[in-house]
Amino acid sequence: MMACNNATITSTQDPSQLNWKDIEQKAAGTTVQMTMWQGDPLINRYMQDYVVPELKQRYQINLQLNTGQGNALVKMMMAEKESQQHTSATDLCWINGETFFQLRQIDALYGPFTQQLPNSQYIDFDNPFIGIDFQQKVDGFECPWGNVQECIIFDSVRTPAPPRNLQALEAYVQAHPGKWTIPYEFTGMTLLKAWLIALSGDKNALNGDFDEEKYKAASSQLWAYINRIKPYFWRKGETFPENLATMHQMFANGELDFTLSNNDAEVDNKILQNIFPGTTKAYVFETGTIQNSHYLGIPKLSGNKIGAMVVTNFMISPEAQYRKYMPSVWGDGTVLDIQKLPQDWQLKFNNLPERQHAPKRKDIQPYALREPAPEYMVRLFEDFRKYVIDQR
């Protein structure tokens, strides 16, 4: 029986015993509270300009766009299971790597879950970069949305030469002091990660578990070409950006030569913004750079599964991936993999516009390294701070 079309009511059903025609009926009416990232103008826009008016249409289902990330949400989540609460403030959320690591460690993610929808036949589940989170086996409890590879971005004209490793840059920052700095945040730490690999010797080194000798080993090294290169960094290594946001405004009024962006297509994003000048480009380090996927994940005690799933299964259907892929839109790679789709599909993907300023994908997939555990990541934001930050 169709739910009545209330957007204030949702479905405390467990799908798990559920057709999907029946999950549909039931999810209609109902809304459903999104937690993301929302630190992105076009990200935002094909949010709210375009998912969340054809949920409506197509299931009327009120999808409400909340913010929220990381660490907020593993501390919310631990509050509302430590106060017993019965339903979370949050229905669907938009995860990866160390946040998917911290909810399963507290059980809080519902699952396994992604065998349902539909269009999950279309995931390149066996593609180690999608089907395997920071070493992690995603085993359904968190869904791929998007899959996207690290990238430096430079001005052509400025820049017409880049450093390629970490050799080339350590001479570039002593020939142009001011010029390079490494964000304190998600994307620097990233950029480190792939340096970490790259200083381990081996572009497998540090896949599985966490390493501590390891770790111990790739950092020492890595602290000290830090340390060694930073008094020609951006404010002679003395503070660094917290927000990726203020470096790309210091890369486009010439303050840098270099940004970063975890996601190979944003540059073209930003020259449609008129953010980047035209001539504008990206590129990958000779010793590569990492590539993941992100994620939607149904907290266990959301009060509407059933319309989070729904939500889910839309967001990963052809049409949704095909205009998110599209760069004028988002430029986020797909998770589908174009040769499961029908006939009609694969043409609309093999005929997307050419990337204008980012390298194609099939030329920076031979330099794509996995993330490793999340337990790098926690470390480098932790000693980048002490053996770097704090070294005066």
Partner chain sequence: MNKNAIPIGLFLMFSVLPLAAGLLYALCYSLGWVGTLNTGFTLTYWSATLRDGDLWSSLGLSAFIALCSTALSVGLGLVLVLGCKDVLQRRIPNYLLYTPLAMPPIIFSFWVFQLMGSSGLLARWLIKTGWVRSIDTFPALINDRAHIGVMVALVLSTFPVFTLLFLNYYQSENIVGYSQLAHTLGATKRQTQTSIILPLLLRKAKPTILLYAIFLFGVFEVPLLLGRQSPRMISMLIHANFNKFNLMDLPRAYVITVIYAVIILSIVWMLFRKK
Contents of the next structure:
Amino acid sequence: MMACNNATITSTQDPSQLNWKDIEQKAAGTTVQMTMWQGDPLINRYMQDYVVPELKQRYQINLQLNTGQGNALVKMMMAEKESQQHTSATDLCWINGETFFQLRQIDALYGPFTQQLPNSQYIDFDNPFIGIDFQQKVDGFECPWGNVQECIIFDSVRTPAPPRNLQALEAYVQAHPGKWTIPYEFTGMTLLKAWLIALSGDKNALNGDFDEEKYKAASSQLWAYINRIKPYFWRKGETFPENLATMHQMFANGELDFTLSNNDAEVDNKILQNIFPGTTKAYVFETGTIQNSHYLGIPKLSGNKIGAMVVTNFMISPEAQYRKYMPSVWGDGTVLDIQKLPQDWQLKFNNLPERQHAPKRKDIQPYALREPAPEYMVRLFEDFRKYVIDQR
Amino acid sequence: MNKNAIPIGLFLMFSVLPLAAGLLYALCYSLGWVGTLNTGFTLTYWSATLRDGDLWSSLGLSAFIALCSTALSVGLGLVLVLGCKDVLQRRIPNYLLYTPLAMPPIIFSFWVFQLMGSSGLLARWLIKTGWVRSIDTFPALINDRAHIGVMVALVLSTFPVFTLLFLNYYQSENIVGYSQLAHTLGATKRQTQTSIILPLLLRKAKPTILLYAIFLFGVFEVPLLLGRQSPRMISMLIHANFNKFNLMDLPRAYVITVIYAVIILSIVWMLFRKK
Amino acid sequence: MKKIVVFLLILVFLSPFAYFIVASVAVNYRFPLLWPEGWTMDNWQQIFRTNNGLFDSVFTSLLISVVTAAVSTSAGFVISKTLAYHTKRSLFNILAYLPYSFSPVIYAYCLYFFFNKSQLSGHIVGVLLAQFILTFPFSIILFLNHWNTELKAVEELTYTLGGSVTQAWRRVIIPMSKSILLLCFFQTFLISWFEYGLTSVIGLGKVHTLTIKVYQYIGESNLGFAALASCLLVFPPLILLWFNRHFMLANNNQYA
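What about the form predicted together with its partner chain, after the form predicted on its own?
Entire complex below, previous chain first.
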């Protein structure tokens, strides 16, 4: 109750007029409601067992974690607008490009706020994979939090020579029917974006604004390709997993030969958790995979923007980023520019225990593709259902 | 003021008003009258949705699953009661029949998932005993084409209810008395069962059976975990349309909601009007 | 034959409970193992670490369910009396059946706008109100059949003998209705305790009831915790059942 009152008091303040000391002071004792994807136990544990208690201890901020992501977030904030609410149900959310785009579209995000965060000085905003989200400049309306590249995960004993392009994949699934599938959720759709780019013939083909012509040309090839090899998919391509954890489980059980991850370091943390066998490895197609960042955004209607800013600043601190980077914790790539960090932190980051099973970042960086405009994601989601799932 | 006005008003306010207001809002949204992205009255959402095969296959699937699961549950309940009424009235078996009432549908789904999934208990046992060679040859029993997983979960959760219901009617309707009467009048055991006990039980249970079919028609948690992406049960179709990326799909979600409401409410109205 | 029936009943009905217990204390319950490699109380001990949220969700669920059940039972009891003795009784009966037979999750999407508008979505109070809207028609339906001419006659006799309204309720009506009141309380408690769809929509993922937790753990493929949360969800009603099974059976919309 106290926290509630406090939050309403601070909401009347415009944080952009305050200096950081005041912001930290006013944030003390408030509650911050954070909405995030909660589909991975390690990520949840990092948040619950590290971020929450640290914030409580250092800033007396009570961080509440709630489930919700992507379209559900957009829908919620849109409903809040439609019902002309004064305060949003959430103060801070974990967002990705397509959500960022839609939230900006309905003008639901607060900002620019990132330049006020002291730790933002370390962020590598010049990196196009960090400073640009789905072809849209972040412009201070969301704060980079982690940077990852999509990888395909396989067992090096079971599959010594995994396919490295679409032709090879076709041959592979024909030889091993039932062992491959595409999850119908954002990881799977992100893979399809990389395929769309591959089919367009040029790494930069889909850069820039959404182009209906280009999309139509590439996607018709994509659906034709998938439908052609679909009979060799898991369950003959009649159904697709909708949840990555389930897909990981199926890979671990030997039901699938491959699983996917948007996080290039995930193999290590899954092996450490004993979920994947020790012979598991990850790789990328020679035509490339998407590298992107995930961000933290503050709703325009948040009742506690000040608290949300303090939380964000903590989450991009070298300490929190370092911890998140460790494969045993989460293995999420940092958005900080190591060169900009104080000496002792540079040393720590550079001496982080090597990735054991995941590919080295510098080896997959040449294959990194930029996220195309968000409409591609929206369209892939719809058309995958229309042209693949519903084609029974 | 009439002393009845307050209770009746409260009743209407908390049981009729929310439904009426919700449906009115859904109707207005589907016709383009409300909502930020709407521009004014239009029938496009209605005509597009009605022409869409998705809606009809969902309605058909939901009706199919509701009817099959209800029929199986009622059938199983009748067989159990007719076949081993005495056993079921003993303390332990009777308690066992009640235990499913302590499990919500989401737990039934989870259990069926763990039991019948491709790496579930059944698959593990069959592989261990050598009946099935590997995980690849184990048939799909959840998220499957025939919706077996969904129906198993629904039947597991409803058949004990019907069994208990029939057991209760056995006593309350003095079925034992009628049976003895029939027997003294020369009826065989089979005749007594088919022409006395069965009709009596079914007639008495009819409203409950229909009500369960209606509940199952709109069930959500079970297909959420065990269902398939295409076709989907009606609650899943509505849920998906409310959560799609394309914000222009919201009116469509409301169209389907109104159609579901019209179907359910008219069935309930006809069902209970006569009572 | 009879032994087979009992055996099958045990297998069908007790195995899920046994499985949840086993899975919640299992170590390395990997495919294709039929039996886990080892045992641990880790998951159970973690309940008491407050930042895990499971302990809190037991209280959230308990609070919501007790309040929903108490309010809908008492309101339903008092209000239904007027409805039952009214000439339009059968109309009221149908009107109560309409929302009651509606799929809770679809109902939630219909109500979503209003809960947002009144700033109730995402709050425990909003979930309480939404669940009340779900359980209230049920308690009306249950009590409508309870108010009969016999009860009415006894009540009137009390007045004839000089009793006041308060006395009639305290000494006659409530004692005569004790068992149905308990039945209604337990039934509405269970509807609320088991509710998932409506709670997830109106609660916006912020009101963490036990069912919401179970679903979250299932989504993570976190078998140990999903099984543990399932235990917490099913054992209280199971114990209740042992003491009095008659409170458990009524035609409630258990798919709520």
